[in-house]
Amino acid sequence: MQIKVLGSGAGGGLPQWNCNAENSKDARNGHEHVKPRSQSSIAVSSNGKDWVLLNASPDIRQQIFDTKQLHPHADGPMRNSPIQAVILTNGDVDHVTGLLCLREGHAFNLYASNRVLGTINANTIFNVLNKEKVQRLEITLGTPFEVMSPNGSLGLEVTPFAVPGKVALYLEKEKAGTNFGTEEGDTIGLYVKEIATGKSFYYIPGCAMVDQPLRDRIEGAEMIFFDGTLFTNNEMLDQGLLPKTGERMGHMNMSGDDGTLKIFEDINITRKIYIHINNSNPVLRDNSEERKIVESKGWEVSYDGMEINL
């Protein structure tokens, strides 16, 4: 099996276009130490040849032009894609947004729980998207399903499964009190397993906690992908950058008692990887005191155009 880590940044990537915060000014200046990201999505194939999308970010277009994977293949028709399937894990902007930017023509199939496909199916722009040619496809919580193309099976088996999240920004109903309307569905993981070999992992760019039927489902896994938002709870207030925490946002934080690494410890994982990190946050600086950090308690740092062989 095959990844392809096409984004690795939070919303806005990094440098964010309207951001002049440390991180950001030092991306867009080309600082040796400060790599710029864009946002959140990675690829994966089990023949190295059809590809499926796990989140569809705003920066698609890019990160295709930047994978030479997910080119059209050269001895294929005047219009052709790798792409043969997306999967959301939430409805979130950085997420879905890059649906509009796979409007061609080209076939493909559109996973996602009841709830993100009612948020796409309520706003009339995702009808760029010909039905004709893009079946949507509603996933069950916890129930494994068989990754297909419109021509067949692309030897991936994901189960999906709700994780403690948020719903969308631009859904949160005003007096829905502290979880602002979130349902199970708003935010989910994938468990993405290759059917030849039965080499697997997680990917969860978004979660709010880690209770205990999280951690008993990804104890002993061979790899996972996991939400490196932010370092501290605390750090766009910090920084003035936005009057929000990392709780009121519905993304966990990586230091501190109820952080991921301490959280992380006694969970067995053969290899941890955070991904889904926000311009504040200071690991995305090579090599910071925070960077040293994490990958000393055995965490890597994803970054745009990470491959990786299972």
The other form holds:
Protein chains: 2
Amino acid sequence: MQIKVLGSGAGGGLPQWNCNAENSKDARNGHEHVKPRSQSSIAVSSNGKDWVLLNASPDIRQQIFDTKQLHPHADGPMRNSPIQAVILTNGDVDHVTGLLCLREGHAFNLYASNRVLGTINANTIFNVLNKEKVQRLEITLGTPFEVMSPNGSLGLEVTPFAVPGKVALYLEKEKAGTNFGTEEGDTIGLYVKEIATGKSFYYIPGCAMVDQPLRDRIEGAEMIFFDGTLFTNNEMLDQGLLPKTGERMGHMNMSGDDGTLKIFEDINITRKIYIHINNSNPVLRDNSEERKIVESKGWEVSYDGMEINL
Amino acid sequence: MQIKVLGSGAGGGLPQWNCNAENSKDARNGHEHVKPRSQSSIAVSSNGKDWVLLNASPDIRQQIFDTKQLHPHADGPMRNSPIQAVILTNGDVDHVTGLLCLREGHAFNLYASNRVLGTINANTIFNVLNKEKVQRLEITLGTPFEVMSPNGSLGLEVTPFAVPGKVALYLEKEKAGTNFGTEEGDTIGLYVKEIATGKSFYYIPGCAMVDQPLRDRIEGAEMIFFDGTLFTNNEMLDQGLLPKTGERMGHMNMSGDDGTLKIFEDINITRKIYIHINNSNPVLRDNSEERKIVESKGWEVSYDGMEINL
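Given the form predicted alone above, produce the structure of the same protein in the form predicted in complex with another copy of the chain.
What follows is the whole complex; the chain from before opens it.
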């Protein structure tokens, strides 16, 4: 199973278009220790020829351009793409906007929970994807499904499961209380297994909390991509960027007693990789103290173009 | 007045993600005569500090990254952007998707016709732009308006006017006859005038036909950006790309008796620039015969990063 990180950043990417903070400024100016990052998405393939995208980021056109595995097959028809399916983990703008760039008549399958499909269906702009060519397939939490291209199996089995999270920002209901109208299925994780080999990994780019069911589920995993949004819960306030904590955004921090570094210490996982890393996070500076800390705890910080063979 | 071409390509850009034709293939592989092009949009400024975007393409994040004039002011607040207003010429995915990337709390004004605003309003995903910070302002065909930032005048006056065109693909009504339900205001052109100097130009990236009212309007213009989608009406069919003519897409061709080269021969315009150029168009090869032809007729072929001072 081949995995390619198309984008490792959180919403906005690095640099973020309107952000003047140190990380964005340095990424914009080509700082040697602060590499640009596009918005989070990965591609997975069992046969190396047909690929499944986990989320479709707004940066998808550039991500495809930068990823030779996703270029049209040179010996294929005049219009073709290795992208055979897209699976969405939520309805966030940074995870669904890329669908609007996958028009032009290419057939692929779109998988999402009924909550997220409801959002796609309610926004007619997504009809730019011809429903006859791009089937919208509902996935059921807790139920494994074989990922199919319009022509057959892609050799991968995926199990979607609910994780603690928050509904997408533009769907928040202010009057719905502290969870803003969030329902189960608004944020999901994916367990991806190659059918032929049984190799597997977890993809959880957004998660508000590691509760006991999630801990039990991922115990013993071969590999996990996990929400690396913030280093500290307050860092966006501290940097004067946004009056919101990570908790309020439905994302986790790395440091502290409630952080992933601490929580994952007693969960047995062979390979742990942060993804969906916000532009405010100091681990994005590859010579920072914080980068040293997370690496010393056995975590990797994913980057655009990262390739993994399982 | 400063003008910066952010994107010179039509929908899909060059290369187009799923296109195997010669132009896309060569652009992908770094061919010296076939430069990549992002999707059409230009930025305009009267004071060189505050900028107005004409359309917001899906490639906007990369376009901002590539354009130093659109970087946050280094001496400004932690979050800031020179982008103070966006004016839409239609509801096409390649002209509105970039709005989804202009979130993160920045205040600017959004101008569009009531038809296009209706589409934006009907798609709740655009609520990611907080309506209190991003005012949606209706523009009236034929009525000049002063382009305002949330803080005051941007020194530009714009007159929107209807041009022959077609409603956006995802809004087409199959049963509505040969115009697919198109109404006046679905496609507009913009006349942009700098208030202080009176300098002006036309921006018409999509146009199905130069009718007499349009001809009368642009006669004597200083400069025009005009729909350069196709070289020949049938080129997408001929290249095996799409079973549609330019006419069916609501766009014009350059060559032939009904083409812009011929039609503009007896319209007096000082500077004529093609924009919104489709990846199938042979003028995108800068050493092609077709490029020589359009240049010999006094046309320029715009490119990403092109700068003009009027």
